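The chain below stands alone and is given as structure tokens, in the form predicted alone.
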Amino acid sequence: MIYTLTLNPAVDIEYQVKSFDLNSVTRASSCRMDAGGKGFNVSRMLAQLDMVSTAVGFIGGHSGARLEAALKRQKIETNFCDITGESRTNVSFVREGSSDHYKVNDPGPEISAFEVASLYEKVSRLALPGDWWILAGSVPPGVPLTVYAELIRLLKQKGAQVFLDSSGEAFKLACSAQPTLIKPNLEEAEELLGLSKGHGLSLKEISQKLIQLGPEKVVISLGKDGACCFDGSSLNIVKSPNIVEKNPVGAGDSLVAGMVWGLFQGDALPIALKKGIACGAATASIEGTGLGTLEQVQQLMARVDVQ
């Protein structure tokens, strides 16, 4: 089973307007609505690539309704811990014909003590030898920086396998946990790693040093040169093919999807990361918050370049 796992779930609402005038009225030509958070991403992509998913996380109130019922109907298996806060929502203005946008993220409602440890519960509860599980996405408030290494730890000591696409502190308390791959992007992990600019650090210095950090196997991601992955001795580039951009938001949770889809059919790293490549361009090709088809994902894997 693949079980994505997302603590600070969002109702994602994108307006699509003509120009971003500041203190005046703008008017939208279009609003749509879904179910986001960086594990929903994930699942959403997977159901596009028909893998069957389950999500698993924090929701509550009337925003949290909306969000199970998004994922309900796009055949998402759920699998959530109820909160007594609202589940957030983030707001996007899209500048029409363009990939511009602004975006606005909710921090999200404080988690008590108690159902922080119902998570934990819930988690033990489901993880099997064999499973995939993507933690992804910022923690909220009232949630320890050490719960994606707790996390980690536990669904190990299962038998489970562990993606993780997290930054920040708890991004880095997490890698000590020795998840079985990471994905940040370059600046995150330039961050993770306290690089100044201008280090002169090659990609695979950079991933070697990541692995020193506990993860087995790294992928770091170069938005449009595309990604590298590194199995801590050999670093192959995929490079992203040639496409018209039109909302880079969510490319990179579909490069998640399009990688654990690979790695759960038992593809080798490199592979699994030409699939996410291809997963990621279809998405970003695709206008507001739309995501690739299995159909686009398939024609764009010809056009991918592994080195």
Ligand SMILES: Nc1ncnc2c1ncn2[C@@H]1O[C@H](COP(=O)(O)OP(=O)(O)OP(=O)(O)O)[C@@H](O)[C@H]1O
Contents of the next structure:
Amino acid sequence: MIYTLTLNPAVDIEYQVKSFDLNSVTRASSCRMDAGGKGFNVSRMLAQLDMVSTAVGFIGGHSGARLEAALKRQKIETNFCDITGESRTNVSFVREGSSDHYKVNDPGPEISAFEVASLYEKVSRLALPGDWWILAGSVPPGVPLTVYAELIRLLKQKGAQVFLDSSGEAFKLACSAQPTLIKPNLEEAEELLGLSKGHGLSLKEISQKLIQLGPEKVVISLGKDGACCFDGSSLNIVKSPNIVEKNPVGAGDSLVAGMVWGLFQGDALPIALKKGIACGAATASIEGTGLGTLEQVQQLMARVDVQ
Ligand SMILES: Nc1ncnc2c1ncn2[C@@H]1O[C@H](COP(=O)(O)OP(=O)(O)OP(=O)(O)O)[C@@H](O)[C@H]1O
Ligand SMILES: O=P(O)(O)OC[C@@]1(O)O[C@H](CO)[C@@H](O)[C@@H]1O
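Alongside the form predicted alone that was just displayed, please also present the structure of the form predicted together with the ligand.
So here's everything in the complex, that chain up top.
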């Protein structure tokens, strides 16, 4: 079974605007809503690939109900911890005809100690050997920053595989719990390692340093340039195909979904990354946090080369 865990889901609103003007009223030409938060996006992309997954996480209020309904419409199974707070809304403004955007992420609702305890209890009850768990996104207020580290230890004890994509201190603490795989983008990788600008390290050296933090394998995404994967000994760089970029938000989550698609079928890491790259490129070519289709992904896969 594949589970995605989103501690901080979000209704993603995207407004298309002609220009970004300060101190004046901007009238949007269109608006769209997507059921976002990194783990939910992974479940949505897996559904595009005809893969069944269960979305787990904290959900609350009217926004939470909206998110749950949107996931159910896409035939995604859900198993949530209800919270008293309201799930957040994140807003993007995109300049018409381009991929230039301004994105504001809400910190998310306050989660109580009781709600945190109910999450641990749920994960412990669900996890079985051989399951894949994708833990993704920020940690909302009230949840200890050790949450991912503790969940990874629990999941690994149960014999599950863990794919982690987060940010900041929670990400760093979680690496020491030895997740199966992590996927920072290059900026997040540099932040995890405390590297300053102009450090001059190669992708292999950065990957080696990341492995020293604890994860078994590492993927670093590089936006339009593709991504690299490192299994502790060999590094593969996979270039992304050229596309017309509409909105890259969520491309990283699609890359994760594409990799899980491959790994779940027994692909070697570089082949799974090839599938991930095609999914990321497909999603970057679509507006909002809209996701690529299976047909687009298959067409793009033919244009991806593993080096
Ligand atoms: N403009 C683009 N052209 C082609 N491929 C792209 C483009 N943008 C993203 N991708 C694909 O999507 C993958 C993930 O993108 P990126 O590195 O931007 O992830 P990210 O920073 O985690 O994104 P996010 O957090 O917004 O989901 C890349 O490795 C690449 O394969
Ligand atoms: O605030 P976080 O949890 O780091 O990121 C949340 C978010 O920006 O990530 C997704 C794109 O990757 C969006 O659906 C969502 O708005």
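In this text the structure is predicted, and so the values were computed from the model without any measurement. Positions refer to the first chain, counted from 1. Here, rigid core means the biggest group of C-alpha atoms that superpose within 1.5 Å across both forms.
Engineer: If we fit on the core, is the Cα of Gln265 displaced 2 Å or more between the two forms?
Structural biologist: No: Gln265 shifts by under 2 Å between the two forms.
Engineer: Does Glu295 show a Cα shift reaching 2 Å between the two forms after rigid-core superposition?
Structural biologist: No, shifts by less than 2 Å.
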